[in-house]
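Encoded as structure tokens, the following chain is the form predicted alone, with no partner shown.
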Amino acid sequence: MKNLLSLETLSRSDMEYILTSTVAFKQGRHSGHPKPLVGQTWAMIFSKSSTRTRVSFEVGIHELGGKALFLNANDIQLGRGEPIKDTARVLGRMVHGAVIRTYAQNDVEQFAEYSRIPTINALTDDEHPCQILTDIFTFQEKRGPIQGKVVAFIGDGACNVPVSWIFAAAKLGFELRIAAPRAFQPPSALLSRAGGNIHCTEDLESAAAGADLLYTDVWVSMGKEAEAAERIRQMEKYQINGELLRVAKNNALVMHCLPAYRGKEIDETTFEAHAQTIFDQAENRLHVQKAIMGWAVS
């Protein structure tokens, strides 16, 4: 039994092992493959909203041979204040394993924890492991090894996405440039405690330039609503255009986990001159999760 809660504690042979294996699993998904959670039931429990995320596990869960019961925390008693420990002490007698979408990192780890059953982080505020593996899966298979390469992102770099980038940067061993407003750069510790080829700036081009992978995220993430129009205004030209792609390699891949707005993070020209690239990494979430959870019950 294995848990996926973070990238920090993720090995690297543990990220090849689920990036190699989704190879298998994208090829043989309408040959066949392996079904290992045949007989088994899996929890869905999320707190936020979602599409890639709920509809790749669900049909993952399907896939892999198992049944997705898909539990919204607020029709349960989690929502009514019951301590995610003796929720998880009670799923844990009832299902084989657990995938949760919800704020606190904490609550996933004591889940994990009280549960005993194999349990993934589906996004925190803190981290969104699955997104990270999904795209450098998506590179992979587009450009060969990441190991290397140059990935700038571009707009909140302290938000759960950037975070977990730092996390793989470090330890796939490839360069991980951030550019963000001052007060949107993640934390000088969580970068010490990173390690890595890792850099933080103000400057857009420096970021950018020669770069094989242009990436951004919403400006305003999920709980932050009330923070959206001085966010706007901070991260305004902080957005991937084609002037910007202009400075990073001539083949360089541009990537967005989705959802798009159009005209903050990314303009439109941009986001559909590179969309065959970013549909095929949403449809990746399905092929990962399903090596994820493959790996999660090996």
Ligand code: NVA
Second form
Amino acid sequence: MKNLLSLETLSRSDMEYILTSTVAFKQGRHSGHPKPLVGQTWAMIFSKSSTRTRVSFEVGIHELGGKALFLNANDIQLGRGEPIKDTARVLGRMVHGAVIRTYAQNDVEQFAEYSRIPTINALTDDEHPCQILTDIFTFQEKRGPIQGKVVAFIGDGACNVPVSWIFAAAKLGFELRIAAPRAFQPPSALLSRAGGNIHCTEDLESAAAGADLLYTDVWVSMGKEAEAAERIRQMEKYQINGELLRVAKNNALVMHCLPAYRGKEIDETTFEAHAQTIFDQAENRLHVQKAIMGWAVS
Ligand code: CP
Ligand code: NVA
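Structure of the form predicted together with the ligand, given the form predicted alone:
Every component of the complex follows; first up is the chain already shown.
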């Protein structure tokens, strides 16, 4: 039994195992692949909105032979203040695995500790491990091994998505450049913890120069709505657009974890020109998360 709580704590070999086993789940979707969740019920506890993560996990659990139990955190006693460790001890006696989307990373960690069932982080304020494993799978599907390649993240460099990229970079050996206003760059303590070849800058063009992948995420993450006006003001120029793409490698990929806000972190023309990649990336959430669940119950 294993947990996926963060990419910081996921070993390189487990990362590679998940990425490799995804191929069989993707290829076998219609012809038949292993069903490691037969007879199992998995709880999905969500405190934040979701389209991709919710649907891909519900469908994925079903296609692995299990049953998904979606629990909006506000509909269970958790939303009225029941401690996460009590919720975990109850669910741990009834269900076989849990997928959690919430605010505090510590809540996912406590849930795993107290429930003693496979627990998967489906996004916290600190990390989004399922997304970045999917992004890497999608990159490798289109361009081969990510090792030695250059990934440029443009936008809010301190939120969950770039932080998971940071921990992946050190483990899989690619260069990561983060272009963000100084106030939205990742803390230096986190960068030292991660190691690897990572550069932070306020200069978009130097980050994007020769990059194999330009990547962005929303400027205003869930939970940060009160800061929206100030974030939009500070991040105004941190946009992926045709001008920035010109300095990247000729065949550079553009990815977005979605949802996308056109005219903010990416412009409409660039988004639509790269929609095939971006929606392949969204679809791959299903295949990668099947591999994650298969790994977690093994
Ligand atoms: N990218 C992502 O996690 O999307 P959702 O918020 O819709 O799940
Ligand atoms: N950083 C974004 C990711 C959304 C999938 C957020 O936390 O809202």
